[in-house]
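Below sits a lone chain in structure tokens, taken as the form predicted on its own.
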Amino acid sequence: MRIESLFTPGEITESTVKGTTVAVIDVLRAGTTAAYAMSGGCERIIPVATVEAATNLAASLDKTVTLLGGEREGKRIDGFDLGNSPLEYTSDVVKKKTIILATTNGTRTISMGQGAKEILIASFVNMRTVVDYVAGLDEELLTVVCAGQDDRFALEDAVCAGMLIARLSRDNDVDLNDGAQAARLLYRQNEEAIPSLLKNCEHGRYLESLGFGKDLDVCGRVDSLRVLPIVKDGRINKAKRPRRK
């Protein structure tokens, strides 16, 4: 398997993901998020790119089973039902609701990488269920893209991503390109700490001045959920097990 990383989705053109696998990147905290609404039993959870979107679907749709989630710097979207913390993600909440979702970055990003075969949705709270799952996949080629952060590198991406591509390595025979050899390492130097990584770096310090600290530690814990939310036809729902070759 060839495996490609971007560290922006402004790297992203057609050829980049038209019929390959994508995973998906956000770590602070769409991909965090989406994988803490699936694991509460959310019945499925609608991407889209711009609050316009999320409002003009929601008028559509069945309001008693339907959630806004989303955030706009950071912070919840006026009007809508929910912000981007996991922890706001729970069962009782969540549970065979449909939730529309628009964040900064994490559901661009899936819009952008809409002509892939499928999307696999990658963090670190369910990366041994990314990695179970593409380690299974008959596929030449692996497209690990990171949300980034306003279209600027972010590190807690990079090491996530980075964290994917070495876990592969290690069973599997894999050529890598520049940007994916650069993640590996930048997560063999973070690896032992993930948690002080989220604190430290840039969205992690601008969360926690939002009053966001706890969901640096939800988002730090690594292999904590099994759940895969996966992109297909412009909806997020959960894999519902590895595909094997």
Second form
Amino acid sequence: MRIESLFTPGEITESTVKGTTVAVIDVLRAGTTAAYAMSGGCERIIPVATVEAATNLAASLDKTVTLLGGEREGKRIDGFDLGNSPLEYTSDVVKKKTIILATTNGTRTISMGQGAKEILIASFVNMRTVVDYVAGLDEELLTVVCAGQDDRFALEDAVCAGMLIARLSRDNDVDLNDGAQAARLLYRQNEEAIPSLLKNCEHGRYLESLGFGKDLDVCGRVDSLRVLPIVKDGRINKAKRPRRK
Ligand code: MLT
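For comparison with the form predicted on its own, please write out the form predicted in complex with D-malate (MLT).
Once more the chain from above appears, this time first in line as the rest of the complex follows.
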């Protein structure tokens, strides 16, 4: 399998995603939040790029089973039911609910990946499940896209991409582009220090300043959830078994 890693969504072109399997990474926090919501039993997540798209869509859905979630500048959007902290997405809140999720970088990146065969949402918390799923696929190309921060490089996403690539390259024959090699190097440099990396990266420090320090601990719990949010036809559902090799 060839693995190509992009450090920002701005690097996405039609040919990098069209018809391929894509893994989107937004560790802080949309990817982790999606994993928590799925683990809490939500029915589906509908990722949208803008607040306007979220509110328009909510107006057309059954209010009793729909929640609006997301953030701008890390904070809950006015009038929304939930922000973007994974700790808010507990089973008693999200079970059987449809969640419309609008986040600055994470859901925007997912929207940019439309055209992919399927989009896996990868984060530290569900890494083992993502690796098992990808290893069972019969695909020639995996494109790993980091959501980054405002179209710029984000260290935590690059290191998480590197963890995915390092684990896949342990037991599989892989061909890596330079981005994937760089991500793997960054991961190897930081693999023993994920919690402190999350506290020290720019977005981690920003979230801490908003009072979301606990989210950083949650987002760094490697392999803590056995769930894989997967996007097909614009909806995020739980992945079923992979198409086996
Ligand atoms: C994003 O999509 O930009 C993030 O998940 C922001 C955050 O809530 O920390």
